[in-house]
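This document starts with one chain, in the form predicted on its own, laid out as C-alpha cells.
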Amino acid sequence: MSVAIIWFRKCLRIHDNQALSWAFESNQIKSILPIYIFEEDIHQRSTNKMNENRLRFQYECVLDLQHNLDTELGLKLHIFSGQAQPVIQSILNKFEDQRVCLISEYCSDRENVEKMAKIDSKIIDQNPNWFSKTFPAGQTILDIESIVNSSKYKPPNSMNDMIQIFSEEFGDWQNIVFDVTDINLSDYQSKRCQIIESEFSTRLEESKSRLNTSSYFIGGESIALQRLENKVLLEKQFVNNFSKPNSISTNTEGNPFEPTTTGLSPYLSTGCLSVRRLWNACSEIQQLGEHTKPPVSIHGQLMFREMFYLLSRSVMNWDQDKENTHCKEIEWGTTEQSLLAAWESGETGFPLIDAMMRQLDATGWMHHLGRHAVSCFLTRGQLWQSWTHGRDIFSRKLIDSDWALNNGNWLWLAGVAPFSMPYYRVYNPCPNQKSSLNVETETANFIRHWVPELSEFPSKYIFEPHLAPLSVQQSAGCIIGNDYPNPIVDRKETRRENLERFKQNLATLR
C-alpha cells in the first residue's frame, strides 16, 4: 500500500488515535491524507441533527484537529461537504491504480455499522488496489464487537455484569493501565501529506459564518486535554472521593456554567479525549490512596458508558419503544405538542425543570441528576409523554450527545428498562435542601441566573413561585400567570394518575 487515507469520524483528536499510529508506523505506508466530511447541511446555523451550539461544538473539534494535524505531524486535513459514500467514491478515484487504505475507527451505532459495510461493499470490494480497516476501540476501552459475538456473551444490565466482564477481558482491572499511543515523530519515519481536490472539498471558514459564537463549552482536543489536567490530574483528592450521585446538580456556586462533576463528557462522545487516558489517570490517582469504587466512582461512570455501548450492540431495535427487549412496551399518552413545547423551552412554570432547559438550550450540556429531573418529569413523573420525544430534543441539543448513551439513559430514566430504578421513585421537581437531585436551595442562584424573571424571588418560594402571596410577586416584580407562567400540570395529581397508569400496564405486560 501507498495511501493511507484516514478517515475522522468519532475519534477528532490526534492522542491515542490507533488509525493515525498505524499509518506512521506502516512501512507500506508513503503518504497520509486526512479528511473529515460534513454529511449535513446547515441550514440558519443548525442542522437536521445538530442545534446550534451542538453544531458550533463539532464544528470547534475539526478546526482543533486541523490545527493539531498541521503543527504537530506537518498534515493536512482535507474537509468535505455531501454524504459519505460519493465523498469516498471520489476521494478514491483519484487513486485509481494506486494501492490505497481508507481508515476509521469503530463507530457501534446502526447508521454507522450500516455506512462502513456499503462502502466496503460498493466501493472498496469494486477494485483490488483499494483496502479497508477498522480499529476497533477508538471510542471505548472494550472491543465492542468482539464481545457482543463472542459464544458467552449476555447483554450486561448491571454494574456487576460490567465487572465480571472487565474482569475477563483485564483481570485485575482496577490497577490496569492502558496503552496510549501518542506520535513521536521522532520515532517514526515522515510521511508525505498527501494533497487532492474533489468535487464535495469545502472549507471551514465558509461555515463560519453561519454558525454561533461560543458558549461555555469549546470544542476541540487542546481544551478536552486542559480541562483533563484542571479537573482530574491536578484534583487528586476530588477523583478519589468522587460520587457521581452526590455532586451537586446546580453547578458550581458562583458559576452557573460550570459542573461539579469533571465536565468532560462532551469531549469523551467526540473522541477529543481518548476515554483510555482519562481512565489511566484516575488508575494512577486512585493508586495514592483510598477511594471510591464503582459504580459512583468515576471508573465506574465510564464502566456505564461501556455498557451501554455494548447495549447498543446488541440489543435490536435499542432506540426504538416497540420490539425493544431492554423496554417495556408502556402506553405513552398522546402526543401534546403544547407540554413537549413548555417543557423543551423552559417554561412549564416549575423553576428547577425550567433552569435545566433553558441551561441545556444556552450551552448544549445539563448535569446528570438535572437530566434525571426533566426526563422524569416529561415521562412517568408529570406530563406522561414518550421518552422518544425527549430523547430526540436532547440528541440535537446536548454538546455531549451519543446514540448508545441518549437511549440507554432515557430507558433507564423513564422507568421501562431493566436496569430501570422502581417505576414508582419519582424525583419532586420543586426540590427541597435533602432532595437527591442535589439541588442547592439555600440561595438558589442556580435558578436566579437560568430564570431570571425569578431572580428577585425569596428562596422560601422560588421553587413553587405560584404559592407565594400576592404581596410577594409585587415586591419581586414577577407575577406568575403574567411575568412566569402557572404550572402547566399539578404535579402531584399527575404523580399519583402517572403512577396508576404505569402499574395497570405492567399488568398487562405480565
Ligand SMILES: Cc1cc2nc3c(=O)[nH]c(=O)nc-3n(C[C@H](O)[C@H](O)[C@H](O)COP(=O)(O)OP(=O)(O)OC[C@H]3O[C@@H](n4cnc5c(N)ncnc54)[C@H](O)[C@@H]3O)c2cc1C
Second form
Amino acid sequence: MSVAIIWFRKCLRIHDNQALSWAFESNQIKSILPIYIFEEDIHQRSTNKMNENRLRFQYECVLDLQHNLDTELGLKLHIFSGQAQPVIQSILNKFEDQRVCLISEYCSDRENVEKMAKIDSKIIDQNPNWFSKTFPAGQTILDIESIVNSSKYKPPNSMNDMIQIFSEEFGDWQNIVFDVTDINLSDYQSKRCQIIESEFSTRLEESKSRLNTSSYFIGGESIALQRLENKVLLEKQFVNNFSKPNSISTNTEGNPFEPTTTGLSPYLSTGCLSVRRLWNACSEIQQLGEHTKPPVSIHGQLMFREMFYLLSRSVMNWDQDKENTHCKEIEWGTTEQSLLAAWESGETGFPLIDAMMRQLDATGWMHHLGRHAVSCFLTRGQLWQSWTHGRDIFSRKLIDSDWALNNGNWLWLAGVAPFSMPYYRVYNPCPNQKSSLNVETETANFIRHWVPELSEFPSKYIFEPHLAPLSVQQSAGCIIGNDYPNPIVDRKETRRENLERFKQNLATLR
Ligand SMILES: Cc1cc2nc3c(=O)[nH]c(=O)nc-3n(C[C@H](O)[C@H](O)[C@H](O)COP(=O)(O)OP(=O)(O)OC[C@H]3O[C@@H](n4cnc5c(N)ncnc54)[C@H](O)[C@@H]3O)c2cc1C
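What about the form predicted together with this ligand, after the form predicted on its own?
Entire complex below, previous chain first.
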C-alpha cells in the first residue's frame, strides 16, 4: 500500500480520528490524501436539503478542518463538489498503477451504507491495486453494525434497554473512559501530503462568502473544543447536576441565543466533536462527587443518541409512517399548506411556538423542550399534520440535523413509537410557570426577543395576546389580528378533537 485517501464524511475533526491515526501509524502508507466531497450544489444559497444557515455551518466546519489539517498535520484537504461515486472514480483514476486504500468512517444511515457498498462494488473491486477500509464508530460510542448484527440484538426501546446494551459492551459503563487517539506527529514517520488536480475540485471560501447569514453558532472543530471546555470541562457542577427535564427551554436569562443545555449537538452531528471525548469528560467529572444519572444526565442524553442510531440501522423504513414497525399508522389529516406555512414561519398566533420556530430559522437550533412544544403542536396537539412534514422542515433547517436522531425524535413526539409518551399528554402551547416545557414566564424576554411585535406586551398576556383587552394591546403598540396574527386554531377545541381522533385510530389498529 502506498497512498491513503482519507474520506472525511461525518467526522470533521482531527482529534479522536481513527482513520487519520491509522494512516499515520501504518508503515505501508507513504502519503496521505485527505478529501471532502460536498454533494450539495455549492453554487446555490440554499438547496432542497439545506437552508442557508445549515449550508454556512457546514462550510465553516469543512474550512476549519482544512485549516487544522494544514497547520497541525501538514496535510492539504482537497474539497470536491459533485456526486460521491464519480468524484471517487476520478480521484482513483489518477492512481491506476499504485496501491491505494480508500479510508472512510462508517456512517449508519441507509443512504450512506448503500453509497459505500456501490463504491466498493463499482470502483474498488475493479482494480486489484485498490482497497477500501472502513472504521466503525466514528460518530457513535457503540459499534452500530456489529451490535445490530449480533444474534442477541433486540431493538432497544427504553433507557433500561440501553443500560443493558452498555453493560454487555463495556461492563462498568458509568465510569468507563474510552481510548481517544490523538495524533502526535513526533511519534510517527512523517507522511507525504498527496496533491492532485481534478475537474471536481472546488473552493468553499467563495461559496461561503456568497451567503449573507452570520449566526450564533459557528461551525468547526476549533469552536467545538472551546464549547466543550466552557460548558463542560470548566463547569463541573453543571455536569454533575445536569437534569435534562429541568433545563429551561427559553435559553439563558440575558442571552436569548445561549442554550441552558450543552449546545454541543451541532458539533456532535457534524463530527466536529468526538462523542467519546464528551463522554470521557463527563465520566471524569462525575468521579469527583454526587451526580445525576441516565436518563436525565449528559451520559443519559448520549445513550438516547446511541439508541436512535441502533434503531435507525435495524428498523426497516425508519423514516416512513408506513411499514415501519416503530410507527403506528395514524391517519393524519390532509396536508394543509397554510397551516404548515404558518408553523414554519412562526406566524401561528401562539407566541411560544412562533418564538421557537423563528429561533430555528435564525440560528438553526432549538432547545429540546422547544422541539417538544412545536412538534406536539404540529401533530397530535393542534394541527393534526403528519410528523413527516415537520421532520422535513427540521431536517433542512437544523444545524444539528441528523437522519437517525431527527426521525427518532419525531416518531417519539408524534406519539406513534413504542418509546413515545402517552398520546394524551399534550403540551399547552400557552404555558404558565408550572408547565413541564420549563418556559421562563416572568420576564418572558425570550418571547420579546424572537417575537418583537410583542416586545411591549405585559407578561400576563404575552403567551395568549389575543385575550388581552384592546386597551392593553394599544398601549403595547400591537393590535392582535393586525400587527401579530390571531391564533390559527382554537387550541382547546383542536386538542379535544385530536385526542378523539388519535384514540379512534388506535382502536382500528388493534
Ligand atoms: C422533534 C425533535 C427533533 C430532533 N432532531 C434532532 C436532530 O436532528 N439532531 C440532533 O442532534 N438532535 C435532535 N433532537 C434531539 C435534541 O433536541 C437535541 O439533540 C438537543 O436539544 C441538542 O441540544 P444540546 O446539545 O444542548 O443537548 P444536551 O442536552 O446537552 O445533550 C448532549 C447531547 O446528547 C444528544 N442528545 C440529547 N438529547 C437527545 C435526544 N432526544 N435524541 C438524541 N440525541 C440527544 C445530543 O447529541 C446532544 O448534543 C430532536 C428532538 C426533537 C424533539
